[in-house]
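Listed next as structure tokens is one chain, alone, in the form predicted alone.
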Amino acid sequence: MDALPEFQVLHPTTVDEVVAARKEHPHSRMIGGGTDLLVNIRRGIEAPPVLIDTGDLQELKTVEATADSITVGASVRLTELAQHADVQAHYPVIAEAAESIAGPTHRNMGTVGGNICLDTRCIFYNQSEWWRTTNDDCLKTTGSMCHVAPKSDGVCFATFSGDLAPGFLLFDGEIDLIGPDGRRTVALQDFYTGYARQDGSTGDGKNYMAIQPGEMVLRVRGKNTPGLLTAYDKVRIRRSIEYPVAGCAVALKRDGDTLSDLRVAFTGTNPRPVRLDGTEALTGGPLTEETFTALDDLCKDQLMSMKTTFTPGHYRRRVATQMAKRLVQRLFDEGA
């Protein structure tokens, strides 16, 4: 890694000051913990002239979690979210996801907003500048071709790997934004615009969020359903710090021997987090081998085959599917 380039750091203390600073410096970047952004700057992936530090925004550092809903400010540290007693009690999938992110020092610095807006990456993009130029820059930087999928016709296949989004998607998450045109709320499902599957969806790994110029994330919210059991799991090459090869969040409800509700979401497989469509068709009866076969079919249809530095493309989808099956079985047994 090279030395950091010069940049100016601003320290606003209110949200309105952030909006004004973003308007004055349109090429600025927001920085919370900096655990991802500063690495990208050092690698020469980007070079913003101004960084706007959100560390002094007290209004974005609150966590409210009840049996009915959860609201988490964008500046909440990941360690705080993982250890919050009410989150652990009512939303264990979110606490587990936060606890699984990187290592303890990263979680002490990293923020919820940073993980929700985590930059997409691939084995070509997430390298030093000299490495990328020797291999011809990728579509997401200054090149014209996606090296992951060379025949993608101008679409970037960099992968989203944030851990928190799948958990919030299980609770029909929403995200609150503020910008030059005021405040707005977007369904988390619509906030991510990268390909959910290879079906001609709009957006890609380069333009993977529906955030407008000058906007910033205020908080992320979700609504609970009584009786839901939830859990999160992930597979990574190095368990201590690595981004997920694949991560899976599951929520289900069991009434007697009947699977009455099922929600499954993934990260690390597509240019966006994916909440599986069609899981409602798997409910209304007992958990059987036919249920798992149908779940397998949904995963094959909606999860991409994305290669990593260490694994072939089909491995991600296969391991994600197996994690989903394992979590579904575990939670169903716990609900007995």
The other form holds:
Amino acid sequence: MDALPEFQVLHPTTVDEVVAARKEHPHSRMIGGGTDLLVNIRRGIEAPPVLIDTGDLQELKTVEATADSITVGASVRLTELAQHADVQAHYPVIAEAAESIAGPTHRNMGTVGGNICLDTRCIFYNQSEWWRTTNDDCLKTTGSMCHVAPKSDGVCFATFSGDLAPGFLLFDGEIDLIGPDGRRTVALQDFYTGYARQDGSTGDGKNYMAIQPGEMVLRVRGKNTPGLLTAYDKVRIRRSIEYPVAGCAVALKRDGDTLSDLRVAFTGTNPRPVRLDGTEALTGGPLTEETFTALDDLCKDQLMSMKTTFTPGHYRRRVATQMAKRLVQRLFDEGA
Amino acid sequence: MAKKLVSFTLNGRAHDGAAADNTLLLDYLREGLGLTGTKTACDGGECGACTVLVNGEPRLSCLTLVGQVAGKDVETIESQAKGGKLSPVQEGFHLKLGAQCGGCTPGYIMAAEGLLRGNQSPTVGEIRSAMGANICRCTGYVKIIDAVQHAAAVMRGEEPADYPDVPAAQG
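If the one shown is the form predicted alone, what is the structure of the form predicted in complex with the partner chain?
And the full complex, kicking off with our chain again.
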């Protein structure tokens, strides 16, 4: 690791101060726990002249979770979210996802805002400066080619690995932003712009968020549906710490023997978190072998994991699909 | 780069110092204050050797800027032994052979201390997940878990159980 370059750190205590600071320093970066950002800075991936610490923003440290809706502030730490009794009770998928992020020390540091905006990752990107330079730099930094997909024609395939996004996507999540032009709310589905085969989005692994310069995340929200059973699962090379090979969030509802609602979302597969399109077609009947075959087809169509980590893309897609099937079966059995 | 004043509680005593904004807590402790008990290893948040307690919670000092602990309570491995006597966690690692080369040990001890303050009867699963962000390349982890169980027993005021994994010396 290289020594840290010189930068200034600001410690604002109100959101208004942050907005003013962002205006004054357009190239600043927000820092929560710093567990990802400081590593990237030390690897020479980025060199922001100003960091804005979100640790003292008390107004963004609240969690409100009721049977109807969930609102989580951007500065809430992952440990607090994972251990919040109301989140565990009404939104187990989000509590489980938070508990599965990195290791315990990282969760004590890392924040919800940081995980929602987590930089996309790739084996050709998360490397030291000399490694990247000797390997011709990639699209996501200063290079002209994606080494994962040399024929990608300017599309970066770095993978989104945040664990909280899939859970919030299941609850039709929204994200509150504030910037120089005031506040706005964006559907989480539109907040992530990374290339994902089915939605024709314009972004890629490099431009993966619809966040404007000077904007910051205030809160993430979700709306519950009564009777929804939810769970999160994730496969990692090292289970106690590590970014996901793939992560999967499932929500479903069972009425008698009928699967009446099914929502599936993934992380670690595409340059964005993916809420599976077309799962409504699998509902309305019992859970059968055909349901799983159809789920398999949806995953094959919409998950496009590439070799952005040590494991090959086809393996990661199978892992993700298998996790989804197991979770669906488990939750369906639990709903009996 | 200009230094700024920074104040926090370090190992129970008020500390005032000066550090540049880009100073990591780890470097400040080791190079600024000579507290070299906290170790630098991977230097990127992967190994846990640099674990210290901030407000009683284990954190990675290699990914914490000094400014982020202003006004907080920082404890390092140097706070463990008092009056020439090992702390319960240190004693556990000593007696149960939880340390071999010792490079990871300060981090493990601080992570264990953070766990045992909130939970003096941890299950093996809880110990494993609390140590999840630390890496040891010598012990194979079993003895570390024993060491933490020993420390927990001492903290509960119980007689620690006999060590089952090491056979008694012969003859």
